[in-house]
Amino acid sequence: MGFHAPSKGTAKVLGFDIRHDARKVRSLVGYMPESDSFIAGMSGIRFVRYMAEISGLPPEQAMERAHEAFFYVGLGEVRYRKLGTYSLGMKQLAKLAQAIAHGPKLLIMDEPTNGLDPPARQRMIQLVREIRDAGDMRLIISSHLLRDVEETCEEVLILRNGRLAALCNLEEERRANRKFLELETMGANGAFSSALQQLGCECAVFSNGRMKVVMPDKIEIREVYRIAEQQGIQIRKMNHRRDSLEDIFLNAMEQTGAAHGGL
């Protein structure tokens, strides 16, 4: 974004030098920041025309985009009311309308949903889905919040104190993905887990009963419900689930020693 100049190195965005070419990198980038960045007592529309304009619009072409982007994220019959007077959900809108007006090739949205009631953060998630679709701009989303992450994205970079901690593709770790059975049993010994591992499951076997049985695709649940039948073995408690988003982040923060870190 041009805001901190970099102590060392180089960096491009979309081709261009962050350094030499910082003016039209600003053009081709769309930013909507997590606080609100407003200027008192503009009406929307002219806000997001003046934003459109300092991205590069001349003063006609950016009132009509702003009209559109407006009318895009469904505040077009408000797009004349102060700013001041917006709700919550129809400010982080607002937001989005001025990141998008100029018709950037990059988005770069922090914590899009912060702060929205239900209703609000489902119609939000679904505008960045619609423009993610769409193909005409790369969206880069800051967040903590994993559920809106794993909702819209298709690669997440986990970072820790400013570096990289884990990077993935999230659609081929769903392939990927076992799902896996977290059992509590009471009666269960080896030969129980033998049975379970000539399936093809494989099996860790924990203390008081406990069993964690990651299965394969074709394997049903009702499989090892059988097996415990025929071998007089209760199954007082089972979790079923697969690794989550959660579970990535998480196992990134241990692996690097980290107490906390940020997508």
The other form holds:
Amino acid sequence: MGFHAPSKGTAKVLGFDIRHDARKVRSLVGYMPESDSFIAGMSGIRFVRYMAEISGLPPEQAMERAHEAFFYVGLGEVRYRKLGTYSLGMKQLAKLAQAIAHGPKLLIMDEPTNGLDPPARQRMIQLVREIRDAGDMRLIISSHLLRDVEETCEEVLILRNGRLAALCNLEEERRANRKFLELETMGANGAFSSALQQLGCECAVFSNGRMKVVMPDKIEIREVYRIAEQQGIQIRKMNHRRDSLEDIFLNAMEQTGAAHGGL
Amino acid sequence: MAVYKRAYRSYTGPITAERWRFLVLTRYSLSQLFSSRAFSWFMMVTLLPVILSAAYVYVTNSVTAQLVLRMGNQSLLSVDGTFFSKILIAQAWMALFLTCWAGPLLVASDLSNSALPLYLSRPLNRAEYVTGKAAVLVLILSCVTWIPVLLIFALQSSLAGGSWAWQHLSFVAAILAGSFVWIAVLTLMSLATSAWVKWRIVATAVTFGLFVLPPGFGEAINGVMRTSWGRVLNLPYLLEMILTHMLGAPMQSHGPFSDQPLPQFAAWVVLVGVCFASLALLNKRLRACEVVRG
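Next block, the form predicted together with its partner chain, ref. the form predicted on its own:
Let's see the whole complex now, leading with the same chain.
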């Protein structure tokens, strides 16, 4: 957005250089800030119209688009009320309306569901999905709420200390992500994991007897119990799991943390 | 199709010229200011000295009016540099009051509501933001300073004849120069103050205080140091210096050490310096986001 001057390197947004074509970039981008940003003393519709005019729309078109945007986000009935009287959820939706009123090609949403109650959150998620599926604009969502990200995004980019920690396509990740067993054992040692590997399983051993076992389809769980019994190992907990975005996130954090000498 | 039935669609219509887009800010801010009836009334009140001056000019040039008012000593009535300096100084104070009212509304409310990211995420840079907001004050202050005073000059010219206008043409330059420097000082100081003090009431008090408190401090310096340089802290005094010099009018006495006038360049340097300092403060403060470290 040009809020911070770049120190070095180059970057392009929608084909435009962020240094030399910053104005062009900003005209193609819609931004929904995280903080409670609005203009004091204005009605909702006037606020969105004002923002659209600053983006370059003539007054008549800005007014029309402001009405459209307000109805689109579901605030049509309250568009003439002062912004100061809006609830938190309504303010979030008004911020979304101002971000899309000028018809951007790229929409950047900073924590769009932050502080929303469950129905308002659902409404916001639904809107984001609709905008995504319409295909008129691309979306970038910055959020710590990984569940929301999983529900709305196709690709996830995890940053740590301003550096890229992981980049994954969620759909591919879901497809590639095999089911695994999470075990909590008592007395498990290298022999146990070796025996499982001989069966064709992939094993990862963690501290305190915890293990992750990826099993081929042909192997049944009773085989794991049989080996445990043979070796006198107690299996205290067994869970079937898939890697969630949270696991991917934590993994990325651990890996980059280790690369940088720990957390 | 009715607006409420429409789904989202991208915009493909006309776009306004980028060069003049900052005027959107000016238009909306003016509209917000004049939505207050009290402000509209106050704006009219600030023109009272001008109306009285216009009446004075008329009486000065009308023998009939003087007879009706039974004014014996006509030599006391004159429209000269002193008259214009007095009316300009009166209007300069009115401009200060207007600035204290309108200035903090422009920037302080945006900062207190974290609205800057909304402006600066659009094709609008910080300079245009400041220009758009400053244009509001420039327009309003122009309406109470050089525009009405030039109208009085025009009235006097029409009543006294074309030769008077030619003989006093330098007054026009003085009126414009004095007004512009004062408008620049008020506008930039007010915006800078509002940018640093986010609360509107406090910003109003600080703006007013910057014009009335430092003169007292300056006089204290004068008293202790036995000098007249403390008056560089008195911005209205510096404006008066410039105006009286350019209009060829005598400077009014300002207490002790009035016999040691400051050089003209000092007045200009201080007023222009205040403008640049205000710009530097605005540049430092008006950022789209605040980085919180730690």
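As the structure is a computational prediction, the values presented were derived from the model and not from experiment. Numbering follows the first chain given and starts at 1. Between two forms, the rigid core is the largest collection of C-alphas that superpose within 1.5 Å.
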Classify V156 as shifted (yes) or not shifted (no) between the two forms, where shifted means its C-alpha moves by 2 Å or more with the rigid core superposed. no
